[in-house]
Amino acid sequence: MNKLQKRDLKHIWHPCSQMKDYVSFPPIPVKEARGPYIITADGQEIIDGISSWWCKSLGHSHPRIRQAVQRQIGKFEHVIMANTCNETLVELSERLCRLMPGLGKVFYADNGSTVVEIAMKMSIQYHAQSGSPKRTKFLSLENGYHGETMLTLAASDCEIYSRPFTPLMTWIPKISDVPYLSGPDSSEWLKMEDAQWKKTENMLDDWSGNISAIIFEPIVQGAGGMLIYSPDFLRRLRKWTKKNNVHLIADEIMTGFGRTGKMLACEHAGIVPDFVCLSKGLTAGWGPMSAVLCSNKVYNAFYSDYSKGESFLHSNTYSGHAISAAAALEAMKIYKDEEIIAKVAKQSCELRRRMEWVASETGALENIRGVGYVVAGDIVNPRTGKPFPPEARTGFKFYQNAVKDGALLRPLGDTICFLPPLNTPSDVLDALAEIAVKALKKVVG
């Protein structure tokens, strides 16, 4: 362990993890970022092959964004955004509202967990002000992830972050039978069994007089485990909520430009949600921000007198942070200029198939799912074909070595996933999986 790393570790305390893990294997020394690789401080270069929790969308330190962000540097770095507004800003939110037609308003906050739950807030606060106070309760998928706020805690499906807060959290149902796949080659992805569909409608119906709203991740859970689901799942919930009065809220945080090969993950469905939560791929990772699209009718629900008590409240203090708003402002333009939703979509088969390759030299993988620039496997004993204990650790030991041989690839517990930038070239993919496989062989023998 060198300096640095002894001096991190004597005060910081790192997300996610368990610290007692840092001993034997410490925090990797950063020097600098580009493209799609992070350079130690010994000049290793690390190929970011999960966009570094999957906001790296366009690589480190893109030259557009750059001089984007120094430009704003040069003007003001942050003023506070109610009663001001500025040009970089505003053009900002009117690319977003035209991303989803229907969607006009936006809402500006810093983090993912925070907007999810700004739109939560807002559809109680939306039906408590339309003639339906009685619609307070939310529903949410099963595995799904949202953050670590309580109420978004609530609505996610991951143990291993809600556990310790229990006592603390609403109880939010989740409709299970998601009709999980393992992506657009799958024979369900455009049509989903009646009678599986039939499950889930009967749970729906069953709290249809008191649902504000439904939180979903569109077409992919993240940190549930890089799961895929049929978008016909998506439209029929968006037909069951529209005559139930109930709100739809995708939470396209890890999904949003261009992850899935859309620009947003429900463009496969076809649908338009009630609220669309945005952030990582916002400004390709280069500041904390987020935003919240609602339609007119939403925001119409607030407009009113002050005194009547109908006003959002709610307030962030770097909310509209304009050096973040002009990183995402440049970025996307750059999704545009450069085609990158596009490429991603002609080269999804070409990363499944890197995943494929990784399982048959290894025998030690299963279950291959993808979509756009998302593909997963998940670890199994290639001598049994069954998984690993989870004491046993596997998919932290593949981490470890992957770090060393050149690749991070920090797994969902023994979920191992390729999640690289949009726009890295054929010969680092190829590289990425090279790596995998020598990391998985040294785990599993």
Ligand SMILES: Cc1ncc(COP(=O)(O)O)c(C=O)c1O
Contents of the next structure:
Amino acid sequence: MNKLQKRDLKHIWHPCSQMKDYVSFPPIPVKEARGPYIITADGQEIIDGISSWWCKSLGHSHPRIRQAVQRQIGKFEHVIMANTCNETLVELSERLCRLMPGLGKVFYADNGSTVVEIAMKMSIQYHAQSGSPKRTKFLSLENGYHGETMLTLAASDCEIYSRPFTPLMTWIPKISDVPYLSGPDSSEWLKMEDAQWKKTENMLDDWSGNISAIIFEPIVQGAGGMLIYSPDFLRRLRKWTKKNNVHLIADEIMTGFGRTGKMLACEHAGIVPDFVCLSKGLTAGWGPMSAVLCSNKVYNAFYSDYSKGESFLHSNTYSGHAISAAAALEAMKIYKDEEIIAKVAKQSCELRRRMEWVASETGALENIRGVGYVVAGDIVNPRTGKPFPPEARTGFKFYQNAVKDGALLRPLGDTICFLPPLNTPSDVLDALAEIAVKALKKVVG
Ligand SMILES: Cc1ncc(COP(=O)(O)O)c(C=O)c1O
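Right, the form predicted on its own is done, so what does the form predicted together with the named molecule look like?
In what comes next, the whole complex appears, and the chain from above leads the way.
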């Protein structure tokens, strides 16, 4: 362990980690990061195969975003967003409000969990102010993930993160029977089985009078295991929610800005939800920022005299942070100028082919699935074809070996995922797959 690592571990409590693990495998000392690489203090180049928690969609240190941020710093770095306006934020908002037809209003926060919770609060308050005060409940999907605040943990279905806090959490029922698939070439991509939908519909009908909104990650559920499901499910949900005066809250925090080969993953289903939550790729990982898009109909339910008490009085200190906004505006221009989304859609099968190659070289991956620049597979014992027991920590050992060999691939349990920056050159993707093979072989023997 070097000096920096020792100083780090003396004081820093790292996120989503068992700190004891760092004793045998200390934190990676980062000196700089460029394009798809993180560069360590001793000069090792590590491919960022998960885009630093799925946010560095344009890689590290994109020169255009660097310049945009520097220009903004030359003007001002942050001013209170309530009661002020500025050119950068207005132009960014104009662009965001063109992403989905009918979603012409945007509210800003500074992280993903908060913005999902904002959408949930807006939905409840909307119903209370629109003659449906009994609509105070939510539904969400099995295996979903929406963040780490108490309400978003409750909307999530990841027991590993929520277990200690369950006594404090409101109960949000989960919709099961989600039609999972391996990707767009599955036969049920366009049409799921009617019988399967019927089960969901029965559950929805039981709750219909009390629900304010259904929260979901469109097409790909990230932290729950990179699970992909049929867009037809979303089409049916949209139809049902419209008929029953229930909102749809699309959590596009991971999927938004091209990750699935569309600007927004809801486009796969051709649906317009009532709320769309954005973060991560919004600033291409350059600054904390999140945003929720909503319709004029929602907005108008809050628009009245102050004395009526119908305002949405939510505030975050860093809402609309100017440096993040400058990065986000430039990122949106780059997505367009560099035709990032079209390239992801075109090269999607190339990324998947590489994960399939890892599977065939090792015999230790099954259930390969993918859409756009999200590909995943589950580690199995090549001798038995069965998963390893959780206490073997196979995914964690794979992570350690991959880092040593030059790739940052932080598996979800024993699920290996490739979510590289959307502009990663193909020779780097080859190297990523080669490192994954090497690391996996070492782990499974
Ligand atoms: C789909 C989804 N929703 C919400 C969040 C929470 O975002 P944040 O970590 O910025 O709070 C994440 C983070 O990974 C996410 O993937």
